[in-house]
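Single chain ahead, written as structure tokens, the form predicted alone.
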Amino acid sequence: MTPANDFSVWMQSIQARTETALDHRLPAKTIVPTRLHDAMRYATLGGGKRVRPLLAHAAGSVFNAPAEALDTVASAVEMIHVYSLVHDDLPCMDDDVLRRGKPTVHIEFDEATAMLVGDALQALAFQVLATPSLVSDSQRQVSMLALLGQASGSRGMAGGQAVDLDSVGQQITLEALEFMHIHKTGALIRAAVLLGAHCGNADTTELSKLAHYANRVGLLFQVVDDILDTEADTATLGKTAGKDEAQNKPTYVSLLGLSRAKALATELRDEAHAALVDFGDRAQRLHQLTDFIVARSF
């Protein structure tokens, strides 16, 4: 089996694995209220990448972390990622009609299920990382909780997300969109590298070396995400193309243009790979992932 072949049997498996997780974490539609779980079900089930998962996965094994302490983490990291989609398409955001190739949840639903799916889903994830025993030191698990907190609110994707909606229209500086994406994308993607690597004991010294790692491939994603956004059709995407050039909103194309932006993902991707020089062939998975979220668009 060639590496490529192995890598893609390695990614169905972790993104099998997630669907099993959170169907089995997240509440039956049959429970009362019936509707909000039904929508919380739609909103999290059957569609995405699970990108956060297969990074907390990647950065578990380079410790060998247990793949059921695994299964646990992500499930909270996607939770929270599935919220701040959720909250993003309503009309008081981005307004769109269409996530992960069907209609959002506000359409599909309504509004104010749409705004409490994504307030479920958030207080969902911090009880599903509060499992007990998840890992062996119950600071370690507090701390865990802390990481995903701090990643979560103001400092991280919802502070993110406040300085996303103040630019609009406006002409920011490539040091000001870095400040915005490091916390509205890429906090929630270093949250899952280093709640990974918490499941396997990591020392202070490898979590700093795994959260330079995250700090390239969260910025990465982003500047993929904002190619993408040009390149791609709705078909391909699963969400409304080109909608960030109609919201005149700043991204790295509109900065940098097409090419500039193109070369900075591949700096950010060659970034990524030498954080991990240290751990030598137990990063594979890591490897992997890098060059898949690039090959996402070129």
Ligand code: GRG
Contents of the next structure:
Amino acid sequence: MTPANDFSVWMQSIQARTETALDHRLPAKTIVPTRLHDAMRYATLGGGKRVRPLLAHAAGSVFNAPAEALDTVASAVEMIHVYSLVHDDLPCMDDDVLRRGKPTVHIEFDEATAMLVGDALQALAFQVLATPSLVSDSQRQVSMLALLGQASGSRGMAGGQAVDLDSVGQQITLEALEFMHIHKTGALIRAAVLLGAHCGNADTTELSKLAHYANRVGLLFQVVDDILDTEADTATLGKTAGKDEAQNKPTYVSLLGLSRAKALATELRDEAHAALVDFGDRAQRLHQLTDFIVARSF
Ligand code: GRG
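To complete the pair, please output the form predicted together with the named molecule; the form predicted alone was given just before.
Let us now look at the entire complex, which starts with that chain.
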């Protein structure tokens, strides 16, 4: 099997097991309140690239982490991600009607339900991460809960979203744009990598090397996202294309232009690969995933 085929098989297997892991951890839609549970499942299942679960599994593979623990942390991070998408799509934020190729939750259900879907997914993520004996050292598990809390809250994703909302129509510097994305998109990507590594009992030196890798990949993900928003079409993206420009949002493309944004993506990709050098072949999946994040078309 060529390396590209091997990666594709691995990626599909992680995406499939993530779907199953999420399915098992979400309440059945027959359980009261049935409409809320139906909407949580609608938002979470059957779509998305599952980049954060893939990162958690790839980081775990560096340390031979048990697959069941990785399914648990991957599910928790994906639930936070889905909650952020559902809230981001609400009329009071990005006001979008299409996500993962289907109507957004507030269109398919209603706004109040979409609010509650986000709230409930966020709570469930922490409940899932608190699974008894997820890792052998309970103190480590407490650190993992704190890590996800920090990544999701006002010093992480929610804070980045606040800066994003404030920046609409503003001229901002490249440093301010980077601050926004390190928080809005990067914090959860970093959490996915570190939680995966924690499942394999990574030590503090290893965690800090992976944090450096994850910081580069988080920004890389966003630069590529900005490029795709200008270059790809709505059908391919499964969400409305060209929204950043339409909403007058500062992006890497609006600040740097397309060709410098592409050059920045190449630079960040190279830095991400370099950050993995001490892990040798054990980081093969992380290397492959980094290249996938650059080459993705949606
Ligand atoms: C509402 C607290 C709160 C936060 C929202 C992450 C976020 C903050 C909003 C999402 C809006 C957006 C388009 C962000 C840019 C990068 C990004 C996170 C894209 C969506 O992630 P993908 O491409 O989506 O991994 P899939 O559907 O593949 O999971």
